[in-house]
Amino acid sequence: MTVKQISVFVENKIGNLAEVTKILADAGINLCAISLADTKNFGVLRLIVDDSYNAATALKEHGFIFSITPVLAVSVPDVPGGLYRILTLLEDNGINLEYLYDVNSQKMDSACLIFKVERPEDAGKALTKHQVHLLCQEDLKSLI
């Protein structure tokens, strides 16, 4: 079970992040999770939104370059070692974690992290087999 992540390439200059968020706001798109990684000249804005199709349509209409990637939304128990257990399960199944970021929600009793892995379907099966709860796009919408 994967969710759709939109990665938007934005020039690293004043106002560009605000422009992207305005485009999404004007299209009625709500953000579930956001991460920004930057270099000197550009940034990669990673988004999980409540309506990926309309978000992509709005970004395309405004000339933004983006990609859509399947990622996992993983419910991580809020206890010492909760993340360690999940990372170990991925390692034991030969699955590399490329990056992760947090979904901010006060509506959960556990953390929710977005995981970008090499083989999302295999990772999802391995985690589910060990009773790790994966969230779908609809689950994320209910958190915001």
Contents of the next structure:
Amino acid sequence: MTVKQISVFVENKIGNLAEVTKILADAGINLCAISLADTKNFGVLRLIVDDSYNAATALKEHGFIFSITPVLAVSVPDVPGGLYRILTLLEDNGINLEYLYDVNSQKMDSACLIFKVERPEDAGKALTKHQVHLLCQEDLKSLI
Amino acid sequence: MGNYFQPEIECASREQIKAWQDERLVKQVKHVYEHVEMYRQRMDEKGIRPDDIRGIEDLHKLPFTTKDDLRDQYPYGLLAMPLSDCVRIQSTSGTTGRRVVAFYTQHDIDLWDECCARAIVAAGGTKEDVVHVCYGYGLFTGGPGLNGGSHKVGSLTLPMSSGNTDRQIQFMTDLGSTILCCTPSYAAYLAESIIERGLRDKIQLKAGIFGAEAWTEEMRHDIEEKLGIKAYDIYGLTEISGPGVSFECEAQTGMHVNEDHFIAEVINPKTGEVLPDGEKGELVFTSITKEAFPLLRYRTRDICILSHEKCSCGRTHVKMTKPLGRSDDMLIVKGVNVFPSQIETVLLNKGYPANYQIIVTRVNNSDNLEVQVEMTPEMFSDSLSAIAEKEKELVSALKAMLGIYADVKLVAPKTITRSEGKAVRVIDKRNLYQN
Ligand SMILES: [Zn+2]
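For the form predicted in complex with the partner chain instead of the form predicted alone, what are the coordinates?
Now the complete complex, all chains and molecules, led by this one.
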């Protein structure tokens, strides 16, 4: 139900970011979604890729520090209140949302958002019960 | 000719100075042998009896004292008087986090004040002056030392302590401060602030006595020009008493050591051999008049040159150069002693690898300390706030250990420069020492 997100520690230097993307490109890895969260001194680059295992191996080889985090890829109906409904469902189930960002794809007729929540398994269950569509890693791959 | 606080001492003949030193050293050695276990043991080990020390020509026979000894003997090991005869302690940070505590009897405070009074008078101070002290007060010796000296001179003393620049400037203008005592970096900062506020015409400063950190001739000229004063250097260390161990006269060509209280030597830091005048080496002091905390041949780790050349001011006491460097890895940041080992201790305690780099810069005449720490898989998490929280924890642990704020910067692994497998721990970009 969840998808694997790779979170990479990056210093706030353009070179550092460029290096990560180059390592992934050299390893033939495609990005499904990408988001950078940063503070004054450092950042965490969050990635969903088509081949998490090989991406992790490549990053490790180059000495990068990263972690694998389970997140939800949620299909959000492109109608007014679509996101509101999903957030309400999470709230009603007492699940905290830490952050979200979107998956950029032209091949979709609805929006897809990545949700980082406290209890991803519970959150997934609560959402699917209410007919919210979750995408799996394979689904995301097909969007590239 | 200059201004002296005690001309009969400050301008005494070299024979007289030697006679004082001989007599006082002999007495001091007996005193520490009788009252300080560590010295008695060390002298016994070397087979030296107090009677073997008949004058300063025998000084080289005595054991050295190091900062590590002070740490090991903390708090009472080096105390040479009953605690009931002590009236004050002052303290400074030591290696690996343990502080150095120095004790003073009233006699010790008086002689320290006297030394500071000589510095103030040498800078032109009289009882008509308003002495503005913005060194820190408290355990740090800067504030109390100059405060006591100013009282001895009979000047009006403003015990401002550090910080609150607006208030400093207000008192300075309203009360007509004439002599400013603080760290050179704070003096430079004050100068900027006064000019920014357009108050340069409202201040009546004529001199400044600046110490507790290294500063360059360029910085001196900058401060002198901006404030319209003459800037005097002062040197000292808590272990020996505090500021005023030596001070600059109007010749500004080195600092006269108060030799009636402190014997200065310069040694080869590797061999311990005493070096002649004019040679660069580690400065060593023996306090010959202090009662409570007398140290024999204390190794300051400051690299200096001594000169007995006649000074145009008329003083006869030996002059030392500004410290030209350090023989250990101690840094002085914002007037505070910082040892890389202290930072290492904090990192290890907090579960970080001892892989770090300290970067010291001086921006707008204010020191900035940055500690770069390499990120590890254990420390890393997807949550920015969790990382920021750890960073914050580290900042407060460093603050508790060092007494000053250090900026923590988490960097990517293996980005800290290594040379021949050994990390370069300290990058001091201030270029404080001139050669
Ligand atoms: Zn002189």
